[in-house]
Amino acid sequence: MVERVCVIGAGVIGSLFAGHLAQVAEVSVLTRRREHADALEADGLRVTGRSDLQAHVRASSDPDALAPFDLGIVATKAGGLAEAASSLEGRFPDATMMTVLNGLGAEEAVRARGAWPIVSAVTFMSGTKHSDTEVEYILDTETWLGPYEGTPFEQVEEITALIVESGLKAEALPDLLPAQWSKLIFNATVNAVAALTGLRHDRHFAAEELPTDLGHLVHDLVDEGKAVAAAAGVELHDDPWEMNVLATRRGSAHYPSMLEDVEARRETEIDLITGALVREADRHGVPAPLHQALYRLVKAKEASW
């Protein structure tokens, strides 16, 4: 039974998992900064918005100071993945690790550091971090989970049940790859376009009435991504264009994480998202000039600061 959970990376997604799971399990948090851990130890973690929770968590920036746990949720951003995976190496041999990063390749990075059972996950929930001890839960959509390599599906179902019990939405899938690719194409399109235009994910992304409407480009990017998925032999779980249209109709415009990164002038997750799609296109011999262009433009944007 999963009774002890450690969340590795306490950004928005990590904080949402930690705050909710602390209602049904013993939760610890591994942070990058010591002052962040100290604040969580002193004040706990507050979740507002879609939930109203005050969570008690144990926290440390030193992995050796953490008690053993049953489930580790790796919820860093792409730029922190290598450091997080290194911090786990040689530790917590009885744990199962769950990766919940955007893009492709997180499972391989964790596997390179240890032989733990691994569960793959992608999430569409989102929020806003107001401080080290407060996160606002904004988009209450599902997290999809699936086995990686030989992890038993029953273990995935148990973790899914715990997440649902905590008040979050989740679904266990025998094969996560179709869902991962659906989100990969969605993210590679929406995040990169938002980062370059400065637009939140709003009605512009689905508009196709006028020749100048942004939706034409977004649709072409999605179709290009779907061609790569088909070449890779992946049958998508959801149509990324329909995901895009539905998201723009939810009311308030979503603030894509890559736009937040660009506005803060920090490294984006472009390599793990659009970069992964471009690399898959190259590997399968499928042209992806639009995604290639966006990939290079976002990298140039990063270089500009």
Contents of the next structure:
There are 2 protein chains.
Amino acid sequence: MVERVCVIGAGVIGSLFAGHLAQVAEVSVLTRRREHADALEADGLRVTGRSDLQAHVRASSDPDALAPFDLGIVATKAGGLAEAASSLEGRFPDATMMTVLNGLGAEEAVRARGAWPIVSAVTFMSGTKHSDTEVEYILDTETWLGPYEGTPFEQVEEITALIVESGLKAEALPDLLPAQWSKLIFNATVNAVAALTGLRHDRHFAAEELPTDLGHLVHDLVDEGKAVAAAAGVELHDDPWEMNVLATRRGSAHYPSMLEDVEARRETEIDLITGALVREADRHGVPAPLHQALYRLVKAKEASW
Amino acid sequence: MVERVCVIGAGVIGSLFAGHLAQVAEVSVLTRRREHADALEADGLRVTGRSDLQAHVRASSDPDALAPFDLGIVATKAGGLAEAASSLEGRFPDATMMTVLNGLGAEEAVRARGAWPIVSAVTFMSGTKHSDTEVEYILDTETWLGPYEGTPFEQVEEITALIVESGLKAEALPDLLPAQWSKLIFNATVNAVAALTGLRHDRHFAAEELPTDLGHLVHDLVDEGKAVAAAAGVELHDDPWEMNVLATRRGSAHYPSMLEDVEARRETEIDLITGALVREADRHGVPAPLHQALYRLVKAKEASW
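Since the structure above is the form predicted on its own, I would like to see how the form predicted in complex with another copy of the chain looks, so please show that one next.
Complete assembly follows, chain above in first position.
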């Protein structure tokens, strides 16, 4: 039975999980900054937008101060994963850990620090953090969960049911890799293009009328990614080009997190997203010159600050 | 004899020509804005930096108010070329016109408006305009001139000599196309990369140590451009990669004009620079996927404003 959940990393995604799950479970939050934990302890966590919730949560920046939990949701940014995983090492032996980061390889980073059963997840929901204690729920799209290295599927289904009960959308898949790769290709394409052009994920990403239209480049990037997936033996869950077209037809254009990072002059997740795709291309001997080009451009943009 | 020069378009390059040539010839300036002409008439033109000059020039925004001239130097930005050429139509029958724009095709645009002898030029000098009447001369690199459609080479040499006498660096070449293509490939590469990354033309453009280093992309872009030149039957005057490496070793990093345009959210010259290269690639059936990608990214960046 999953009755106690700890969210590790309370950015947008972590806060959305914490705020919702607190309606159906005991929720604690492990934060990086002490002030963040203090604010959550004092004020709780408010969710606005698609949900309207006020959640009571326990919070600490010290893993030793956390009560035991059944499920740990690792929802840091790529740059915070190593630190978060090492803070869990040697603790919470009865917990199951669920990773819900962009890119590939988060499960391996957690496994390197302990023998917990692991559940893989990718999420398509999005939001905006207005403060340490308030998050706006914007896109109420699904989170997909799957077993990692022999975790029983029943356990994945139980966690999925809890997330659905909390008011979020979720689906359990026997094999998450096809979905992770669909999201990886989608993310590598949309995030890097948004970061370089300054465009939100809007209709330009699907436009293929004029030869200079951006949609041609987006299509070529998706095709490159699909060739890498095929070489890696992965059959995609969703076609990233269709994901792109559908997303750009939504009412309001999504603000890709890498564009937010670039505008704030923060280090981006490019190494874990596009970098993961380019490394897979190398490993399988498939060319990925356009993703390689965008990878170098975003790294150079970071170097310009 | 070239005794009267008219500079058409007084941006950085036009102002550098006007300020220097006024030391050895009668110089008039045709401006787009009337206030610009009024300021030049009232205050003259000041050149600082590598030169220290105060020039007396005549100026007008009305072509009918200009005195006849022997040499017209068309130095507009790409976006102002059509308007400038049409303002010359039916006038100044005894003049020779010299074009000194980025990209390819400026000569054809002038030829479409009149039968003047035409001299082609590319310039590598650079500067910064501080006001309508003050320009700072920064890179004192050469301007190369060549005949266009049967203009006698002696005439090219005479104009070159006048430019040298005025204090600028210039060289007459029997065939300018190899130099124009060298600059086109260099410009398409450096300007687009700078516009997308926010980097000045600094050491990152030549770095090829780590796999994610920007120099790899710059090298690939140059190689793509060289393949297009080869398909077009052009033997390059200079290797654009060597031009890139040399330029990044200079003391202070050059501020590419397309980066200035992007920062000011002005329309860039991408259509005439990268666009020209991509159109040549199409015409000769050579692939140029990386230049095509950068072309679409810069157009998308313009669309984000």
